[in-house]
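In the block that follows, a single chain appears as structure tokens, in the form predicted on its own.
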Amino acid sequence: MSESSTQSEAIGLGMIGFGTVGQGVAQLLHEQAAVYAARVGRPLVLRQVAVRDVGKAQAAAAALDIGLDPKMFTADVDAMIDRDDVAMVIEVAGGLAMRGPVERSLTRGKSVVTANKSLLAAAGSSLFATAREHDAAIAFEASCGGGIPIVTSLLFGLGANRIEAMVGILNGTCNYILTAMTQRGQSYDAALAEAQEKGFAEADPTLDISGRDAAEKLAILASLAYGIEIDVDSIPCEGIDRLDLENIALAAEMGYDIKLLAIAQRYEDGPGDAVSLRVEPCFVDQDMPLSDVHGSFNALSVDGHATGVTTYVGHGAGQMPTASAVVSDVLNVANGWYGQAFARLGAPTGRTAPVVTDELKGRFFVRLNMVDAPGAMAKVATVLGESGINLSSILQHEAAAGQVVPVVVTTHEVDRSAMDAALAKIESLRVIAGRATCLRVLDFED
């Protein structure tokens, strides 16, 4: 077979963006070209790359030294999408501004492979509908969990299951910071600075440490697990910036680690298909698998009614893990089976369900700064008892009379709304200094 005939039979790819992930995608397509051609039955050829700064992209391509033609870079994204020899579009630029190019690709019947979690969380339902209308598909494994095949597992590997709950460490930046605080005793500020220095955190880390990044991923995963459309803004988020080393030390003393968790659970007592979604720091028993996920790694535990709990762990970000997920989606679309599956999978199609927040029951860790005075603990216990809250443990270090000492209590199951109401009363007591710290205790894998 001649080179020209091979190229004419190739599947042409267009790519938007040539940053860290885009360069990784180009590198994989070059280095594994023969392997991918054998898996698909036809070569995959990167025809053109649309970028904002052509000169910068050309310089980056030259540094890669994988034979990319400088002329393949363009600033005209629409022209790239419209090319007859581009059959599939890879979007790795990120951000909500990519909605227009993605929609343009889909309306022209061209499937899109994307790592854009923000776009899918904000407009996934509309984009999925557009794709189906024009016999195209959206593949998005790289949008959640980097190189971990979370999306594929939910959609296909666990397809026989009713998903009861999911608990995940979905942000590597926060996990890196909490690991540094837990294992090396670093302060929050020092751990954040180290994460930024090593490239795990952005110069402006707000999206990560606020929990918003994890919430966007949770919105996508929950929409797949429960077949409903989810408004990411309805997901309550609490970040890690209020945690301190004393919380970390007390957690360890009681046999727990602290992790920022994205949690989804069916809410059986609610209306219709109500689900509980939230992102918050939680106490995780040190015997649980999620407790052993450290550094920038991500993980997701999924509770299926037939399988029980299965856990997926791996690099949640980074150039090559994310590029691997992108190229794997390209292969799946190119092989034809993914498009057929996409047309039938239970992805968001406009069906909504209530998102439950404070009504869901749980166990809680409460840290109080209490004056060591006669009857102080009795006052706290009275408030908790009158609120219907039972204690499961109490931890108090020895202190001189009159000093303020941290007191930690853990509760049995209680509604979060009842817990918050009780804490408001406790904080008003004269024997309590400052605000209480209240963290959920994870019982998902009991």
Ligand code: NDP
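Positions refer to the first chain, counted from 1. We call the rigid core whatever largest set of C-alpha positions still superposes within 1.5 Å between the two forms. The model shown is predicted, which means the values in this text are computed figures rather than measured ones. What changes on going to the form predicted together with the named molecule:
Relative to the superposed core, E194 undergoes a C-alpha shift of no less than 2 Å between these two forms. Put the two forms on the same core and the Cα of P205 is off by 2 Å or more between these two forms. V40: CA moves less than 2 Å between these two forms after rigid-core fitting.
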Given for the second form:
Amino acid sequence: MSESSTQSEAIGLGMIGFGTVGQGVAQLLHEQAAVYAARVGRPLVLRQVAVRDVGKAQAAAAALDIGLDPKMFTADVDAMIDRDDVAMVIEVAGGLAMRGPVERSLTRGKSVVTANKSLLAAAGSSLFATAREHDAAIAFEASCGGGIPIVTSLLFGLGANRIEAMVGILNGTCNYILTAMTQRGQSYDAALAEAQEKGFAEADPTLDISGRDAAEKLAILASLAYGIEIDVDSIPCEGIDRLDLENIALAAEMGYDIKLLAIAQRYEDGPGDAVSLRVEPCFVDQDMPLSDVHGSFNALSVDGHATGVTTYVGHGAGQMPTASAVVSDVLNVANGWYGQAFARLGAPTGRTAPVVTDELKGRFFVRLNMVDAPGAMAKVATVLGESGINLSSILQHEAAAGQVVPVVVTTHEVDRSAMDAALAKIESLRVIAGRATCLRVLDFED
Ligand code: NDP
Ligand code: HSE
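If the one shown is the form predicted on its own, what is the structure of the form predicted together with the named molecule?
Every component of the complex follows; first up is the chain already shown.
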């Protein structure tokens, strides 16, 4: 094949973003060029990369030393998308500002590969409709679970199933922080700084630690699993920013690890086909496989009515795992099969279903700061008893009389709403100082 015929037959790629993920994508396309050309039957060529700061991208490209031409970087996103020799657009810039460029690509019939969960959670169904209208596709494996092919598994591998439930660790930054606090006793702030340094965190890390990033991923996965549109703002979402080393030490003492979990359950007793979704830090029994998922790893357990539970584990964030998901999507789109499948994908259809928020029962861990005085525990126990809440364990370390000490109780199964009402009463007792910490407990009873 001559050089010019190779170039004319090539599939031209344009990319928006050259940060952690974008640089990983460029590296893979360079290192594996011959392999990918064989897999697709035509070479893939990165024609142009759009960024805000061209000089910064050129310096990063020089440091990568993979022969990228400095002239391939531009600040003109629209012109890059409009190039005749760009057939597919890779969006690895992130954020809602990418809606315009993604729509522009799709309306020109150019398929988009994206890692942008914020955009998909906010505008996925509208973008899917635009894509279909213009005979293009959106591929988004990298938006959930980093390098783990969970979108592909859910859409294609588990296509025969009714999905009963999904439970997972969907944010690498939070899992990295919790692991560092648990295993190394590292402070929350130092662990977050490390996660940022390693490129796991979002440009705005409050998206990670508030649980929002996991909620966006849960909204995407649940919309695929249940074929419904989900308003991400309706998902009850609690992050890890209120956890401290003492909570983690208490959990360990009781045989649990604290993990930020994203949970989806088909809600059988509710009206229609409601689904319960939530993101919250939970106590996970140390004997459960999810407690062995450490660092930036993610995991998703999916309960299909025919398969039973299958679990997917791997790097949930980071440069090369995420680049792997992006480039795999590029190959699937370039091969043609993904576009055909996308046209009929059981993804957001405009059908909505109520999100059940507070009715699901669970067991809970409650940490109180209690004045160590006669009758203090009895007062707490009275409120819990009157609320119909049955305790399964109590833990209090020895302290000098009159001091404030942490007291931990775990409960048997109870409605979250009953638990919250009881906590409000307990927090108003004079023997209780400050706010209680209340976390769901996940163990083999669930
Ligand atoms: P970075 O912050 O490292 O890089 C972002 C890149 O996008 C930079 O090159 C930036 O250019 C460019 N960019 C941002 N806004 C614009 C804009 N308006 N126009 C043109 N270029 C723009 O982010 P990541 O690589 O970490 O993440 C990219 C996407 O991948 C995000 O959606 C993220 O959520 C997702 N993701 C990230 C993972 C990770 O582990 N990092 C894992 C999974 C998904 P400049 O520097 O010039 O501003
Ligand atoms: N900030 C995200 C995380 C990146 O930490 O999981 C992967 O989506």
